[in-house]
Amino acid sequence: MVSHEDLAVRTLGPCRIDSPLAERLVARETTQHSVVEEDRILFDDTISMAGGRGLPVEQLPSLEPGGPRKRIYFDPAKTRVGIVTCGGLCPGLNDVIRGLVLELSRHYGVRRIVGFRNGYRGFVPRYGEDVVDLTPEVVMHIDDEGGTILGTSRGEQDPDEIVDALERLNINILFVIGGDGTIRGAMDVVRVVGERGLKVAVVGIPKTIDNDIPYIDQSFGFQTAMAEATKSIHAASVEARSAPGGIGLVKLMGRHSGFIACYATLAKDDADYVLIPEVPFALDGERGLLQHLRRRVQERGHAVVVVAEGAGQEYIEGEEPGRDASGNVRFGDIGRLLRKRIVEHLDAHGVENNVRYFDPSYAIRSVPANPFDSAYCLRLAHAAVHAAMAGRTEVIVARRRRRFVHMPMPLAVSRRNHVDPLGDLWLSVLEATGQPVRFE
């Protein structure tokens, strides 16, 4: 269970400099009758979570919201800030880099600030990567493309070499875009800039198309990967409809947790199966995927299946998984495995099949943000530069019960979002699709 400490947001030291948009909060004050300081977001969201930790109001569990502060840490004419983005793509990178370097420049008046070109090894010395200087010019159209415009890359660096690179360039505020693995590694890095004594604030935008960092409301990028993974589902049914015995089958995003299968198949309710890493099928036997897929086909001449990529792993065999150089390990191909099964146990039983096999993946982490993704990079982009600015360290921010907030980076990476196999989520998904509630 997460306690009071779990939640405590470290700071630099005490907030002595007049914000410049301190008469803008004042100004707030007097309609809303609130201070942004004063205020914490309960952590727990219903009665029985809250009564059943036995505290009082005042202690129990709460967050800090997000948002501009009246007094600041950071000297906005003596700041100099770096951006950093980590990891695989996704939708709303460049949005994210925008929205910091104008509310930064337009709000706060920093002058200088540079991008660190492909992930952490851009700060290292021998990969030989120069910085980029980002100004409102430089970025005030890279909205409109996908990927980042800074580059990126998976796998650990020396953080004694990164906060290297930060005491060469002067940084006093690092901004970090990046997933579980990323944050790690600003953790490490938060780490040696206490060592040195030194007084940088590193600030996370958590980013996963996956959507499994815990406690959040959703990650960016999210929806608008949900929405092009439904034009995949789209033409998988298309094409499972225009030919006898057809079948559709979509291979999308999630290695730990099923939310754009999900999801993508609740909008566009075209899919009869629906499996990801969250709930095991069995593929064979009486009560399998396969028998009863063979019956759908015979029934009704096609069949839509949606598969996330985490799923069924345990039957890929032969292949030998290895890892990434973030250290993840490499599934195996669920999606061309059951093709492959599905036309021999088809063919086996003389049912007439046209299989059409999808993979989307990279065709929907490249797209650009859209215009819901777009607004809320925006709104965590200023967050972000409000947290940084006051001096809040190694936190995170992200939107939780439709707030913003400041949340400690180990809280962040403590586990993963998944799907609730006996949540409403996952409730929705069998009563739209009609499977089994499983195969076993």
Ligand SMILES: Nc1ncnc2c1ncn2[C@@H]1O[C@H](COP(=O)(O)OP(=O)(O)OP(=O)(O)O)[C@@H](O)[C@H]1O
Given for the second form:
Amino acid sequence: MVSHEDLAVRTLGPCRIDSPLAERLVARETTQHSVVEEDRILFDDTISMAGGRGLPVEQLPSLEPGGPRKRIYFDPAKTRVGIVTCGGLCPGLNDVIRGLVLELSRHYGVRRIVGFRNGYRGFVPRYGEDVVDLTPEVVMHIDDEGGTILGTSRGEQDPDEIVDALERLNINILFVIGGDGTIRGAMDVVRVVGERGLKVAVVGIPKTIDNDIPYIDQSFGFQTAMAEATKSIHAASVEARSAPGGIGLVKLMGRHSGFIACYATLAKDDADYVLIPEVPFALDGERGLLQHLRRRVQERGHAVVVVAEGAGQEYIEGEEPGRDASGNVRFGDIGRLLRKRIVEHLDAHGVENNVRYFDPSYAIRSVPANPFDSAYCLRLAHAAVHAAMAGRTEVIVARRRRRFVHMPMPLAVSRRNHVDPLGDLWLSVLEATGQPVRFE
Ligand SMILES: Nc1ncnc2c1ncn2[C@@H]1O[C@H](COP(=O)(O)OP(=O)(O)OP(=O)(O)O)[C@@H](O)[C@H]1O
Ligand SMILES: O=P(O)(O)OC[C@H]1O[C@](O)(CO)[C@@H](O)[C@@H]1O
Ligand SMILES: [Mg+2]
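Any chance you could show the form predicted in complex with the named molecule after that form predicted alone?
Up next: the whole complex, starting with the chain shown before.
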């Protein structure tokens, strides 16, 4: 259970400098639409959860609100900022970079902003990466493209070498844009910064198309990626309906969390089966997927199956799961295995079949952000700049139940966000597909 202590935000010191944004804050008060800096946002949102703690309201776990402060820690004229993007691509990375640079330069008057190339290796001299000056002119139209203008990478780097680079360049604020691995890396940087007695703020903007960062509303880029995924489901459905015994099979990203598969399915209500890592399924047997699918094809002539890449890994034999440079597990291809097993099963039962396999893979995450995600990225970037200028460190900025908040990095990596097999989302998926609660 998340406690008050888990939500405590670290700061570099007292805020003694008037913020250039202070005038705009004079009339602000806590409302449905804003939370003033003196206020806190309750963590629990049901009476049973909050009441179950048995605490007076002021002692309930609460989050620090995001947003501009009247007084800030860093003197903008003397502040030097670094930005890095790490991990896999996600729609909106360029929007976040652009938002950071524009907010820092236009509203706070920060003049020295650099981008480190290709993730954490951009700090390490032996890779020979250059450092990019990020000005408003450089970033103005980068949101038109997917990817990240800074490049990204996986793979472990020595936090001491990262902090050496921060020291060499006199960086006061580091923005890290990345997923759980990136945030863990940032926590190592914070540790070394502390050991050396430096005053460097490290603020994260969480990035994951898998939507697997806990305690936040959907992560940026998720909506865009999910919308892209619907195109493959639609194509699979068209193919399936246009051939005798047509079966459209779509594999979507989602290593440990099946959010993309679930939401894309709900958005394009064409799928008959959704398989996700969180819900194990039996392939064989009277109540297994294959029998069910065969009956469905015999009755209705076609079917669409959506599978998240991390689902059903226990069926992939003979292949030791590999690891990527960051140590993340590389899964076997559940889509190809399903295709093989479906064809074998239907052939064995003399059922005509035409299986079409779609693997949109990277295509869903390399596109530019849609307008919703672009706006979301910009607002996250604003919140990140406000947090950093106020000396917050080892935090990510996040939106939780539509409020922008500061969340300590340790909490953000304390667990993974999963589709709850007993929760509302999975229930909606079951209702939309009509598939059984379990294949067992
Ligand atoms: N446990 C860890 N401790 C320190 N650094 C880490 C850790 N895990 C990953 N990193 C570093 O963070 C960077 C990005 O990590 P990773 O490749 O796991 O992507 P990610 O940020 O989790 O994003 P994605 O959502 O694409 O998985 C890499 O340089 C990696 O070495
Ligand atoms: O092949 P890459 O670039 O390492 O990334 C693939 C992985 O990255 C993600 O997009 C995010 O972690 C996963 O869904 C996917 O398995
Ligand atoms: Mg990760």
